[in-house]
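The data below hold one chain only, encoded as structure tokens and taken in the form predicted on its own.
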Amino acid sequence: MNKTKPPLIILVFCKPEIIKAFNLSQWDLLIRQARYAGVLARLAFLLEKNEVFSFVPEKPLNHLQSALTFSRHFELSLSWEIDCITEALKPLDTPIIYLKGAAYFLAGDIAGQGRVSVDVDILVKKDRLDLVEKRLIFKGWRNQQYDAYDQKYYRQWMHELPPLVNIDRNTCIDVHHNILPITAKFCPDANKLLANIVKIEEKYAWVLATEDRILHSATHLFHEGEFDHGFRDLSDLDLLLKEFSAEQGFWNKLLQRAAELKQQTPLFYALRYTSLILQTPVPEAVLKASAEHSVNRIKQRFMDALFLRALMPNHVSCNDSWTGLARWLLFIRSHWLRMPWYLLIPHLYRKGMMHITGKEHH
């Protein structure tokens, strides 16, 4: 990593009884660093799980407390949301795949306990894009404003819509085609991801399989170029290899899926940077395997240097003088994968000419 000495909130993911001996200036850190890497909620199911809740102090217990009873009522309000858009889209009977934070929700994963994000994101098959944003509208969703360019920006190039914001509840929903840009190199098929899907009892809602999400979740932080919860989303990883490498066959079976969606890259950070940050428990076979399909040693030594610093929490001691420009970098390259050159360079440049102007939207 790039720190001599990891920060104290991986310390503790990695070795939840070290808390034990912590004095409050350690306590008040360590809360500082879950907040900002949003895992605050997290760290006190994490603590509990290990049955060391017991012994965290009056004061810093409140924060923990306190982060799980806003994590409880947030599953209230996901769950309530979850059945308003049960209510505006099971007319159309196409299956409604919920991703990331939604789709542990739904499925029960264990990485969703506590985990706290501010969107719903979903998956519907491309010709039915329209009908569902139509029925979406229907029921209250609308569209920000988003001028043309915006407009074609997602609808022609991107793998989702613009995103729809409530007008009763302002909560907001994204709704994607794909797990990538159509213009991205590596792009899956979408219908291999919904031949596989999984519906949840009693609910009109599906979930990507097991393998899927574990490559959705890899593929989305790895593709993309903000990093303000990278340390939650790598923590999401390590929570579902964890949990589902118990299942027989279970590597193999990833490696493979990787293979036929071409996610290969993606996979490889995963398990490289959950390993040697959280200490995930990736078998070395695995991690060879895996690692065929990685760029050169150089270059690797490039990436190193700049993903062990972007996924640190984003919290200033957890910084060095090189984490803002290694996050800059990983911006530029999240649209170099995104879109081609020719594409790219005339929208980095509307970006940056729309950021100056204080106009920006994505």
Given for the second form:
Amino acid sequence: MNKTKPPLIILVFCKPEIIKAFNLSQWDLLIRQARYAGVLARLAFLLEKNEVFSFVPEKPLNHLQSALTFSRHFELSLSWEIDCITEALKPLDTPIIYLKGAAYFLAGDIAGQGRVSVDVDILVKKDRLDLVEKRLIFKGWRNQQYDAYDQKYYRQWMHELPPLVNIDRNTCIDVHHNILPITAKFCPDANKLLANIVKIEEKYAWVLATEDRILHSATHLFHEGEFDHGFRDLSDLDLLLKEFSAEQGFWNKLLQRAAELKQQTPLFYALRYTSLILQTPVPEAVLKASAEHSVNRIKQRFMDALFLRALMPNHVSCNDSWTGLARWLLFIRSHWLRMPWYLLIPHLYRKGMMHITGKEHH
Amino acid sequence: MTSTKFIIGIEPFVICLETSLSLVIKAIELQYGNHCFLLDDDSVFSDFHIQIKSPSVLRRRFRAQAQFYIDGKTPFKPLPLSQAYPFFEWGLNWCIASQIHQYLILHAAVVEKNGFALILSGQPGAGKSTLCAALINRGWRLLSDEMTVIDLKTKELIPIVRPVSLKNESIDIIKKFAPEAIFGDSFCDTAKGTVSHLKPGRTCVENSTKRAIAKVVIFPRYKEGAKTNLQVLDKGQTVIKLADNAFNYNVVGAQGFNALCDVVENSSCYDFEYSELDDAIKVIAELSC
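Could I have the structure of this protein in the form predicted together with the partner chain, to go alongside the form predicted on its own above?
The complete assembly is shown below, putting the previous chain first.
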């Protein structure tokens, strides 16, 4: 673990009342860290919930208010987008399962408050994938300019279609049929996820079960290659764990479910890093049980060195001289996890050539 | 290279600017000469932390360039070194437009005289900055050349006094119209053509916490040889035209709509064609009587 003192935003997320003693230059840094970590509105909600909002001086208060205004605007747009997706897909009479941010928003999770994201992610049954795509295209979504190779890459190996963009609203939807690429070593059985989905009342929308929402969040974060929102996603996990663990028997259910879906390693990382970085109250016994799926000690120390850097807020003040390297290595790792070497090497070779010859589209 | 840190009080914001480029330092010292510079201590909250510097040692060898950094991030491609100062001004516009949503912000100039505030809006290049620059050289107070900042609760116009950016022919027009006006360097071949900045006067800067109430909204259009012509504009149409030119109208939502309607409701609204500045100012002065 980094020996230096954690960034201000992490201290505040762990113990919001410390802001009472902040001077303006500390506020200055806190607002910047929160903004670039993508958690400025979340910070506002956190201070409100802990009844310390009234201690915020006027200058930083303006920025928090501004972020709240933006997140209200975002929620309105998201609601509208969900209505449009519903209108497009309802005739198919198949469950539309919203993932990540849209799911937290629909389910009313604390993690959904003030969470701003760009794309909407949905999960559908694999045998309905073609129909879903056709309906969306019929209703104004378009495939972006991907070449035949990219199309094949997505359709044959990935767990999602190439992103579809709406021609009117310029919004983007990712249609998944699983939460990990089919080529990944620990790809779960999507039918098990579908078996436990929860319907949102009065809406034509579903979300994953509570444990599955956590496991998906963990799987996503710890297979991810880009960490621009790493800290925000870690904070998602922290909030989901805190909220759902109020329920009796939650921790056992979570461990059991992770085993069923083969997601014990991502869960181990999620519990390890939320408790290490954000002091999420994970029971000792649960940490220990989940640590059975950790890697060996040398590799663990190495992963710590990478994740404890990559998961810091995406702000210059939170980087050290190894942060860039750590994020780069995790980017490589994410590809490694996505597909076996005999697929990965030709893929990277092709991407590399495209890059060199300037034929890259995206 | 040693870098200089300016903490500039540009009401209602504080901007922290770090730069090692002498071009930028020189321009800041001139243009913001009437502004308040703050000391860097625990009592300062800067709204934006901006750096203007050369992109990298490697790039510097090929081409002299300047890059705009906000909190270490680079939202734009680098520009030629000679445009480093306008880069700061444009970058700051972008920062405000993309991060400040506690106010409604329109793309329009505001000037005021005897408590009578005038909003000048219109498409880029229509001639709002030219008219704005002319007015502030004939006794009107500058609130802002680029952004009309509206308080969502009180519907007051909040000054944000910065240099007036003039483009192409309007630079010479204003230099001739107001020989005493202080201009910075002219920057050629920018994305907007030639650009030069007019330094805001001392009184404008000193009154930069004094808000104003909008009384008139005009959409000026400079047309060579045209007679000064004021046409009453429908209020509903004015709201739509202003909203079209707003930076964050969609983000601010219902509150923004209400604020905009209130501002327009209490103002008289006109389309305004002009070519003769003295005549144009006379017509505007009559509006305020």
